[in-house]
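Next up: a single chain in C-alpha cells, the form predicted alone.
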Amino acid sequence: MSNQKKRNFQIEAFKHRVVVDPKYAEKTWNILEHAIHEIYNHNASGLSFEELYRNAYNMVLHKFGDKLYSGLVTTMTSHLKEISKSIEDAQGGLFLEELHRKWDDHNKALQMIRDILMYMDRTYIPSTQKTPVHELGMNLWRDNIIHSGKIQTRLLNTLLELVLKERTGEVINRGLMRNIIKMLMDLGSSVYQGDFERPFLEVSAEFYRGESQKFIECCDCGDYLKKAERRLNEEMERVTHYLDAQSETKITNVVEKEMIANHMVRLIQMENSGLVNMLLDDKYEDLGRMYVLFRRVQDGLLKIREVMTSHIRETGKQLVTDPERLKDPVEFVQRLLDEKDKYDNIITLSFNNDKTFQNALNSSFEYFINLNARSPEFISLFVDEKLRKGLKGVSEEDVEIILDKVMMLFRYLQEKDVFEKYYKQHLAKRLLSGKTVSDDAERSLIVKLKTECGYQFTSKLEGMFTDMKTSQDTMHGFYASHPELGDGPTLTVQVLTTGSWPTQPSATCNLPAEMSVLCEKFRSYYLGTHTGRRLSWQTNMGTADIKATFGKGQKHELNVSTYQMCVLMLFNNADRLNYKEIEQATEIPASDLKRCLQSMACVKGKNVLRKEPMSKDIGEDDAFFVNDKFTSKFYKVKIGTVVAQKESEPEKQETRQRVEEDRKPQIEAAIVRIMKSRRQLDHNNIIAEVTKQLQSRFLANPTEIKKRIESLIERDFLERDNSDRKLYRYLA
C-alpha cells in the first residue's frame, strides 16, 4: 500500500461562466421589499418564510448583500417614519400606550425580518462589518422614533408627570411605566440615562429638597425621620416595580442626600424632640430610626456619637459631682448602674449593638467615674450593701447580674487599688460579724476580681476566708482540750492573719473579769499549740451577746459590741456612772466610747441606758443609768453602733495616705522591672512605660515616679548618664 503512487486532487472552475439575469437582483428584492410591507401591515400569514429565506440566501450568495441591506434601511426607516406620525397623533394618555403598542408591533415584525434575512446576518455582515438586524431595527427604532422631535420631550415629560403624581399618592399604571422604562433600557443603557435617568435625578433632588424644607419646618424630628424612612422606601420599592435595578443606589443617595445629609445638624440639635430629648425619653424606636438612616450617609453615625457621648459625659459628671447625690453612697452607685443600664439598652435596641457605639460608652462612664476620688470607696460600699443585706432571697442568676454590673463599674476605676483598700476593710467587717447574705457571691465576686486583675490582687482577700476556716478548727480543739468551760460564758476568738487583714490600731480595753480569764485560757491554748506566733487582741473589732434583766422583771439577750458589753457590764456593781468613771473603768478610747455609749442611750427603741441631761451627743459630765423601762418586742435585740457609713474627712486622708504608701513599692518594682530589661531608658519613656504597667491597678503620678526614681538612684539601683542626665542606666 505504501508503494502505491499518491494521487493529488484538484478542484477546477467550470468551463463556461455562469450568467445570472441582470433583472434578477431587482426582481428578488421586490419580493422581499413587499414580505417586509405586509409584516408591518399585520398581513404576514400568508408569506411563504422558506422562499423569502431561499430569496434572500440567494441574493446574498450572487453578491447582492449591499442592495439586500441597504433597501432593508430604507423600507424599515419609510415604516418607522409612518409608526412616528401615528404616535404623535395619540393624545392624552393614549400616548404612552400607543408607544407601547407600536413597540409591540415593531418587536415582533423585527423577529420575522430576522429570521428571512438570517443567512445575511451570518455571513455578509460579519465580513462587511454592518449592523446585524435585530441591533439595525433597535436603532432604527431610537433615532426615528424615541429621538423624534415630538416625541423625545413629550416622552419624557409624561414619564416624570406619572412619578410626580406617585409620589403625590396617585395611582398610576406601573404596568405601563414597566414597559416603556424597559424599551429605553432594551434600547441601551445610554438611552435609558440619557433619556430618563438623569432628569429623573435631577427633577427628584429638586422635589425632595422642597419637601424636606417643608417638612423640618413644621415636624418634630421624630416625624421627620418617619417621613424620610417612608420616602426612601417608597423609591426602593418605585426601582423593584419599574426602574432599572441599577438606579436603586443613585436616586436612594438623592433622598439621603436632601432629606438627611443636609439637616443632619438641625435635626440632632431639634429643640424638644431632638436627639438628646430621644436618649431622656428612652424613644427606641426613633433612635433605631435615626441610627439606620444616619448611617446611609457620611459621617451620619459620627454626629450622633458626638452628641450621645458629650450629654452622657455631662449628665454624668452632673450625677458624681452633686453634694445631695453623695449622700448616700448606695444610691450613688445604683444611679450609675442604672444609667449604664438604660445607654445599653439604647444601643442594643436602638444601634444594632455597634461597638463603636459601646466604645463612646466606656469611654465617657471612665471619664466621669473618675472624677469623683470616692468613685472606689462608694462602689465598695455598694457591694457591702448588697452583700450584707441586699441579696437575700435573690436568686443564683440574679446576684450574678448584679456582681457583673459592679464589675463592669470597677473597670471603668482607675485608681482599682482605691477600691481594693475599702473592699478588703468592708469584707473583714462582713466576715467578723457573720454579716454576709452568701459566702457564694462573696467568692464569685473574688474570682471576677481575680480574672480582672490577677491572682496578686485576690490573695489576701481570700487569705482572709482561709483564716475564718482555720479559726473554726481552732476553736473545736480549745474546747475539746477545756471540757470545764461548758457552763460559764462562750468565747469565739478568731485568729486573723496579720498581713491579710486591714490593720487597725490596736486599742486597749479592760474586759470584764469573766472574759479576761477566758481570754487567757485561750491565749495558752493557742500559743501552746503554734510556736513562734504573737497574739494581740482588737476588741474594737469584736461583739458579744449579753443576757440583760431590766424593771418588772424583762428579760432580753442583747446583741452588741466588745466596746458595749464592757460598759453594759459595770452596771452590774453600780446604779449611776457618770462619763468620767466609765472611760476610767473601761480605757476605751475616746471617739469609739461617745458612739458606743450615744447608741445605747441615745437610739429609740435601742436605749438600754438613760442619760442625763438629755441630749443627742455625749458630754464628759453626762451620768448615765440603765433604763429599767426598757421594752421591746423581740427577745433578741441587736444595738448597733453610731457609725457613719461613709468615711469622716480624717479617715478618709488616712486611708489615701496608706494608698499612697502602698503604691511606692509597686512604682519601684515596675521602674526596675523595665530597667532590667531595657538596661538604659530616657526619662520620658520610663514614665510611658510604668503607667501602662501599672494602669490596670491605678493611675500612676509622673511626679511620684520620678520621686522613686530619685530613691532607686540613691539606693544604687539606677544612675543617671554623666552627658545625658534625662538618660538612666540600670545598675546590675
Given for the second form:
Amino acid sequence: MSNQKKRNFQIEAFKHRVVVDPKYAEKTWNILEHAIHEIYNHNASGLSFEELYRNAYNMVLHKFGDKLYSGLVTTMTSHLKEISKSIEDAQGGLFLEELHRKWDDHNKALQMIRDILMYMDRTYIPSTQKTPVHELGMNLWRDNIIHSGKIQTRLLNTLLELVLKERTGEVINRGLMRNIIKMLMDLGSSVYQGDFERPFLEVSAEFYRGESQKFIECCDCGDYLKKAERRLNEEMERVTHYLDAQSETKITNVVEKEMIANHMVRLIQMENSGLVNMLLDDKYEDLGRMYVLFRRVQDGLLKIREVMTSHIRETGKQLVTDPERLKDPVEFVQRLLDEKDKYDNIITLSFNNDKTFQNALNSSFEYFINLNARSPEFISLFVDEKLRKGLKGVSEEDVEIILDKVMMLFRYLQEKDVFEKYYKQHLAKRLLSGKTVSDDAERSLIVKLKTECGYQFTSKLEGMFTDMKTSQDTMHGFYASHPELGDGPTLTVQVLTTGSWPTQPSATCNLPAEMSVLCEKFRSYYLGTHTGRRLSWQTNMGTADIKATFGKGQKHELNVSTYQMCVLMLFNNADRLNYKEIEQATEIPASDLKRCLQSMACVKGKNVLRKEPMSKDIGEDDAFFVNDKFTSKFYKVKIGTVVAQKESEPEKQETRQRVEEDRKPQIEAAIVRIMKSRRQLDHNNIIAEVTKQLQSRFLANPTEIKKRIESLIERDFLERDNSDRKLYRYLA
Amino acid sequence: MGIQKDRVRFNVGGRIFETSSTTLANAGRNSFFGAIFDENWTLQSGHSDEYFIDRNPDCFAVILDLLRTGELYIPANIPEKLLYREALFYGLLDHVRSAKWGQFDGNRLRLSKSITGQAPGDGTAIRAGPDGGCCVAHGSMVHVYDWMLEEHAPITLDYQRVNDVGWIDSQNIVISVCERLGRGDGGMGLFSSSTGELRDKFQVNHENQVKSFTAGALSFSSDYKIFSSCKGRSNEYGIGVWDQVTGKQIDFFYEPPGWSLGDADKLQWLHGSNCLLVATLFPRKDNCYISLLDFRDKKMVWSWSDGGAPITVDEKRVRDAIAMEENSSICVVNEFEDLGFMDLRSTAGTIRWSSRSRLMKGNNMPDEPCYPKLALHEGQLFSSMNDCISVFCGPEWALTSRLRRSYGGSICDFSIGGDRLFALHSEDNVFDIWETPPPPII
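Starting from the form predicted alone shown above, please give the structure in the form predicted together with the partner chain.
Entire complex below, previous chain first.
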C-alpha cells in the first residue's frame, strides 16, 4: 500500500481511446425522433434530408445501430397507437375512409423514414438479421391497427357487408374497397387470407347455398343456369375490381360447388326444362350455357354426356324399330340423317365441338342403327333413290354433302358386306336401266367407299362400270360389222361379267322371232371377237321401246321391259290371249309374268291391255285383249313394272343367305392370313383377331368363326395342338 | 422536375459540383440521390440553389463520374477502401462493384490481386461467392473475403477439419467437416458470410435417430436443396439431402454395396436432368466411381467405374470429373492433365482420352504436385495443373489460354463465380484473383 502511494507520480499508461461525447447518441437520436414525429404530422417541409441521413449514418457507424433501431420501433409504435385510436373513433361509413387515409399517410411516412435510415437498412439490418424498415412498418401496422381488438372484427364485418350489399344490387364504393383490400395484400398474403379471404369464402358459400336453394325451387333449368352464370361472372368481375387475382379460382369454386355441383342431377333431370327437353327443343343457348357451367365442375360433362347418350339411344331405338317407319326406307334414312344433323348442330353450337361428345354421339348411332337388321338395305335404297332422281338439279357440292352424310351412316354399320350386296343390286339396276342421274356422283360414292373399306370392297362395283363402257364399244363394233341391220329392230346388249354383277337366277324367256334372230347374230359376232366366252341372256333385266298403233289409229311409243315386250308382241298375231297361252308362248316365270301383266292391264293410264274379268289381280284364267281405247297425252308412254321396291320376305331370306355364304370364304381367308403370320395361336385370340380384321366389313359371329376353323382343320390348313386342344397351329 | 431544375449544384465538403438530375437518376431510387430528389423531400438547401453534403469531395468526384459514364476510375491518391466507404454512404456500393471488373471471359482474364493469408498448413478448397467474394478453407478454418477482398470473421465448426465449403447466396456459407467421434461434433453448418456466426447446424437421421457424421463434398440445387456426401458408422454411408429454407433433412440416398457414394470427392447438381453427379476418385478409394443419382425415384441412372479394369503401363487414373449437360457428357482429367470424355447417353461408358497432354510434357514437375481440377463456366472448360490453369473452348475443346503466376507453387484448387476466378496455391498460403477487365472504351 505504502509503496503504491509513493509511486503516485507514475505516468499513467497511454490509453488510445477516443471518447465520444456520451450524450452523442442520445442527441442524435433526438434529432431523428423529432424528424419522425414531424413526418407523421405532415410537417416534413422543415427537415433537411442530408442532415438526417448523415445523423442516421453516424449512429450506425459509431455502433449505435441497435439504439437507432429500437428507437424507431418505439416511436413508430406509439404513432400507430394514436392512429389506431383515430380510426376507432371514425363513425359508420367513415371508418373505411379513415383507415385508408391513415394507411396512405403511414406509407408515405414509412418511405421517408426509410430514406433517412437507408444506411441502417443496408448495413446494420442484414448483419444483425433484423427486419428491414419497410417490412417493420408493415408488421407494426398489422399488429397495432389491423389486429387491434376494436378494428379487426369491425373491418371484416364492414367488408363482408359491402360485398353482400353489392351482391344484392346496391352500388358500393369499389375504389375504396380496392384500396382496403390492397392494403391487406400489402401486409402479406397471410393477412389477406386470414383476415379477409377465408371468412369471405365462408360467407359466400353460405350465401350461394341459400340462393341456389331458392332459385332451384322456383326457376326452370334454363333460368337457373342463366342466374348461375350471371353470379359466376359477377364474382369474377369482383375479383378483377377489388380482390387478389389468386382469389378468383377460390371464389368461383365456391359458386360452382354451391350453385352447380350440388344441384347437377336435379338440373339435368328437371321436369319440362331439363337436359332432355333442351335437346328436344334445340335450345342451343341453354345447352351451351349448361356445357360451359358444368365443365367447371368435376364429372359435370360426364353427367350431360350420359343423359344425352341414353336419350339418343332411346329415341334412336324407337326410330329404327317403329314398324310404321319401316314402310318407307327413304324416309327412314332421311330421319336418321335429320337426327344426326340435329345433334351435330347441338355439339357444334352448344358443346364447343367437344370430342368426347362427338364420340358419344357416334357410339349411340352405331348402337341403334345396328338394332335394325335392315338398315344396310335401307341405306342402299336411300342412295338408290337419290342417285335415280333425288339429285336432279342439285349442285355438285350438295351432292357431295348428301353422299358424305350417307357415308357417315355407312360407317356406323356393322354389316358392311350386307350393304355392299344391296348396293350392288341397286347399282346394277340403275346402270342397266340407264336410270342413274350422274355418273360423277356414282363414281364419287364408290371412291368414298373405297377410301373407307379398301380396294377389295369396291373392285366389283368398279367392274360394273367397266362392263358398261365395254358394252358400248362392243355395240358400236357390232353395228359397224353389220351395216344391213340399219332398218330392223335395234338391239342393245350389255355384256356383264359374271361375278361382278348380282346374278339373279332367271329362266330365259322365249323372245319374239325378230329378236332372237338379232340376238343370234350378236352372239356369233361377240364370240367371234372374244374366244372362250359364254353368253347367256338375262331377259329379266332388259327394256324395249316398241311402236304401237291402237284402235283409232293413235300411235304411241311404249317403253316396256323385255318381258312386257314379249307379251305385247304376241298380240301382233292374236286379238285375245288367255293367261295360260301367254305363259306357254313366252315361258316367263309365273311371278314375273303376273307382275308384268298387272302393270299393263291394271294400272290406270298405262293399260294398253284389257283384262277379263276386270280385277286388280291376275288370275290363271284371265283373258287379255289389246285395249283399243288406250289414250295418252304423250306420244311416248313408259309402262313401268309393278315392282316390289323393298324385298319380299323370301327374297330377304335369300339375300341374307347369300351374305352368309359370302362371309365364309372371307372368314377363312382372315384365319389363314392371321395363322400364317402367327404360326400358332389359341382359340380366343384367333376369334379376337379375326373379328378385328373383319370389322370394317361386318361383325363376324364367333360360332361361325369356330365352324370355319373346324373346316380349315378338316382341309389340313390348321391342326390342333396335341397337348392343348385350344391351341391351333398353322400347317404350311 | 422541369427543365430549369435539371441542373443541380452540390457543395461537397466545400467543393462545388454541378451535375444534372438525369445523371443522378442513374443512382436509382434506393440511394442517397434517389431519396433526396423524391418529391417527399422538398429539397432543403441553405443557399437558394446549392445542396450541402458533408463528405469527401475527391471520392464524390469519382462516384459522380461513375454515374456519368458507368465506368470506375480510381486515382492513385484515393485508397480503394475510402472510396468503397463513400460509395456505401451514398448507397452506390453495388454500382462500384459492377463497374470494377467486366463480364467473365476465360480468354481475357488478368491477374488483379494476390492475397496472402496467415493460416498454417495447406489450403483445402477455395470457393467463389456469387457477388465476387470468396472463402478459403485451411484445416479447420474457413476465411471469408467479400468482393472488396476485406477479410471477415473466420468460420469454424467445432474446429473440425473442413472437407468442403459452398456459398448458398452472398450472405450464407455452408461448410462440411469431419465428425469428432463420440461427441456429436462436426457434420455440416450454415454460417453468415459477413459475421461468421453459425445460423444452422444440419443433422442426419437414421431410423429416426440423430447420428453424428462426417460431411464430404457439397452441392446445391436451384430448388433450395443441399446435397452432401456423408459417412456415418458402418452402413450409414450415402448422400444426404437438406432443405435450405427449413434446414431439415429431407432425403438420404444410401450407398449400394460395392459402390462408393459416402466417400465422394465431388458432387454436382445437374439442372437439366434433375440428377446429382457423384464422383469418388482415386486415391480416396482404390478405384474411381462416377454415378448420376435421380432422387425422385431413388435410382442410379448412370454409372461408371474403373474397378476390374486391367491396370495398364501408362496408367491413367481419373482425378476429377465434371458433367457437361449441354454436351451430354462427363469430362474427366488424369494426373497428366489428359482430358477424357464419357457419353452420358450410353450406360456402357468408356473414356475417350484426348492426347493433349503432350503439350505439357517437358515441364519440370514442381516439388509438391497437386492433382488437376476441372471447372466449367459458360461453355469454357478450365483445368488446373501444377501452377497454371488451362482454358479450353469450342466443340473440340481447343486449348485457348493459360493462366500462370510466378510464385505460390502448385494450384491445389480454383473456383469461378461472381465474374472472377480464384486460384489457391498450395505453398505460401496465397490465392490469386483473376478478372476480366471492363470492355474497352471504343
